[in-house]
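First, one chain by itself in structure tokens, the form predicted alone.
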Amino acid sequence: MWKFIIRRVAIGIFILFVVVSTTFFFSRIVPSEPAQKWVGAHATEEQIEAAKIELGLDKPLYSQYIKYLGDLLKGDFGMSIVSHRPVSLELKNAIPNTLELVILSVILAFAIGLPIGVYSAIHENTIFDHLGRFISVGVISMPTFWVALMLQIIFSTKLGLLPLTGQMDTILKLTNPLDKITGFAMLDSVITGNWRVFKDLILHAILPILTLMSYSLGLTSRMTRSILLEVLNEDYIRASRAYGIKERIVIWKYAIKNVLGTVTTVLALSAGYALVNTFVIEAVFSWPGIGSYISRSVINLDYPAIIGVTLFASVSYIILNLIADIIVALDPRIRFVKGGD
């Protein structure tokens, strides 16, 4: 197992190196004037040349590349060309807001999707099963930005039940400021006992979370139903029923064990999908997370910020894939041969 994990980590590091290198060189190929953006639109030639020296753009490309790799190893992502702030600091402020949405959406997708899939499998070819499959396929097929817009129209514009955009009410933010402890707004509001802010944060997060969880929910219920139907035809399940064990115990104690591994693996990978989807969702809901940050960075061709976000997304995917591989490897039926899986 340890050899397997080390091998997967090594592969992940290599992939990360390739991603960083590719993004770095592509960002230099795209026509842009980073030095011009650094000093402003009305800067003189002398100021632009001084900015190039300050940003290290006067050096050969390979020298810039080597320096950037060295800075990355120190945790330095460079300075944002637009805001003149460290990219690492801006990522530190934006990432927790995105992770709150992703984590909550994945947890809810698992908590709701698993029972739906189990119930559909138990009541195969019933009205509930057909309805569950229809909903599962539907939410998987619908584009997330369309789901976001529909939820906004229904719950905000028509019914007026939930806020349309933003993470927190502007007036409440001024009158009842939240003390930052962990960077996760909801968690900080609980730690500090700021319940008014916590309630407002929950209300603002409902629609983005529902949008993000739609795909994972459909995928979880579909996978659970499909795998459970196969498991219920296994000999040990028939034997358990023949011994007179209650159906509830057969399902939730014996059968579900062989379902959770695959479902959790798929859910871990769908978390990566949800992470990327936040780039669109946050733009729709004006959520101050990594998606909004990368949108502004791409528009302004702020390549240090673009590389920083790309690196974060790559690391997240590598970690999630590693978790999924470890979950699969924990299955005693899986055997690893020397030199491969």
The other form holds:
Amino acid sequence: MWKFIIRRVAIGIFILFVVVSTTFFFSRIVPSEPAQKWVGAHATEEQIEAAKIELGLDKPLYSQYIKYLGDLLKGDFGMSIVSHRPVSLELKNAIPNTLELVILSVILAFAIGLPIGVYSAIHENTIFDHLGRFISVGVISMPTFWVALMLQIIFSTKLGLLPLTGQMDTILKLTNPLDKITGFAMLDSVITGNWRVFKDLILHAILPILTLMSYSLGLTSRMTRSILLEVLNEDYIRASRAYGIKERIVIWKYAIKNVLGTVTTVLALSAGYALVNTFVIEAVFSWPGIGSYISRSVINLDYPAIIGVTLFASVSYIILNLIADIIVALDPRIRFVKGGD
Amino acid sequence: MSKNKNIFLIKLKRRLEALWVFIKLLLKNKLTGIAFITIVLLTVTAIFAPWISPYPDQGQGQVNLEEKFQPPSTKHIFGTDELGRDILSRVIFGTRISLVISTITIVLALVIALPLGLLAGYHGGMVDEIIMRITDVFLSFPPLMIAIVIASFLGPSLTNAVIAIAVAWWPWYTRIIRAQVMSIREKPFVKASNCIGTNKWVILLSHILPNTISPVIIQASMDMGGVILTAASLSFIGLGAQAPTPEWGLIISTARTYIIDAWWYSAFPGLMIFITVLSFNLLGDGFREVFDPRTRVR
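Given the form predicted alone, state the structure of the form predicted together with its partner chain.
Below is the whole assembly, all chains and molecules, this chain first.
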């Protein structure tokens, strides 16, 4: 077991190294004139030369690479070419906002998707099952950015129930300022007992969460349904039914255990997809997370920022994969052969 | 000569019969049938876009400022945009772009994947190990993320978006081709061919290659929906098609600015993406059901 985990961690580190190196070399091959951007559009030749020296672009590629790796180990992602602020600082402000959305949407998707999947499987081939299957395919076929816009149109511009964009009301921000403790706005507002802000934060988060949730919800309910159908065909289920155990207990106590493992794996992966989807939808909601940050950086070709977000997303994704693998490995039915994996 | 021709005809007839059986199996499921018809209709729309769309000039970008922001009506079923262009016409021309770029993307991904998969599966050893570790790195991330990162390095254009998505997608095909090659390599007919001293390349190209094609084509058709979505997402964040191309994602991206005044502007193009992707996904599900005997029984 431990050997397996260590091996997976080693593979993760290797993958991360490949990502770090390729993004670095990519950013140097592409003709983007970072020095030019650093000093602005109306700079003189001398200013550009000076900027090149300041950014270390005058040095040979391999020494730039070594310095880059060293800086990364220290948690230094370099300076944003556009804002002239450290990328690590900007990421530190943005990451909690994105994680808040991702975590809440995945939890909700699990809480809603699992019962739907179970119900679908029990009532196989009924209208509800067909409808459920159709919806779960439908939900993963919708472009997330479109879902975001449609939710905005319905709940915000037409019904006026929820705010259109942003994370928090601007006036409320001035009247009830939020103390920064963890960086997670919702958590902070609970800790400090700032309930008005908490309520406002929730209202702002509903639409982005619904948008992110849709994909994971479809995936979870589909997975739950198909696995439960397989499990319900197994002998031990038939045996417990033959003993006269109540159907509810058969499903929620005996069958569900063999479903949860795979579904949690799917959940870990769908958290990864939700993270990537924030790249697309945060800009729609003007949500101050890494998604908005990368959209802005992409337009300005701000490479340190793009690399910073890429590395964060890669690390999260590798960790999520690792969690998924470990959950699978925890299944006692999978025994580890000595010497192999 | 005529005997050869006869054999060819018989073979062709057999192929067509097999295809017919396959289509009949596929269409047994009503949803799959509807999806199949929708895709045929979409393809027809794409091919005959200039004749089908009510305002072909506007579909290709001609401005008509007198009629801007018209809500849906009989004259403009999907309404008009900020430059007075008929959105239905734009969306119809968009069908062309989406279907064409997703096909090119998948073909490009296959062009990368095919030699690598054949090499890895047939050669084995160190070459196999290296190719597989590279695919491992790619498969560790969602394709959309890889595509965004690559497209942002290459710069915003439709061509670069196609390249970026193809680069994100090839590892999946390489894996399938490799697995297929490895199983066919061990078949008696290949061994026999080997024994009589057939050239390695002849074996690879004329015996193994044709047998790897069908699972790849099935996978590719199931991926069409995902590729269309990815391309639209890239265009939406500004990394794909550029104005005035009537690309669906780009249209919605522009529509975002006018969301308060013109709901139809983003609603209909998105609906079109949804219908297209849904049809491809349902068809893919249908394929899977036909090929997976476990689900066929159910």
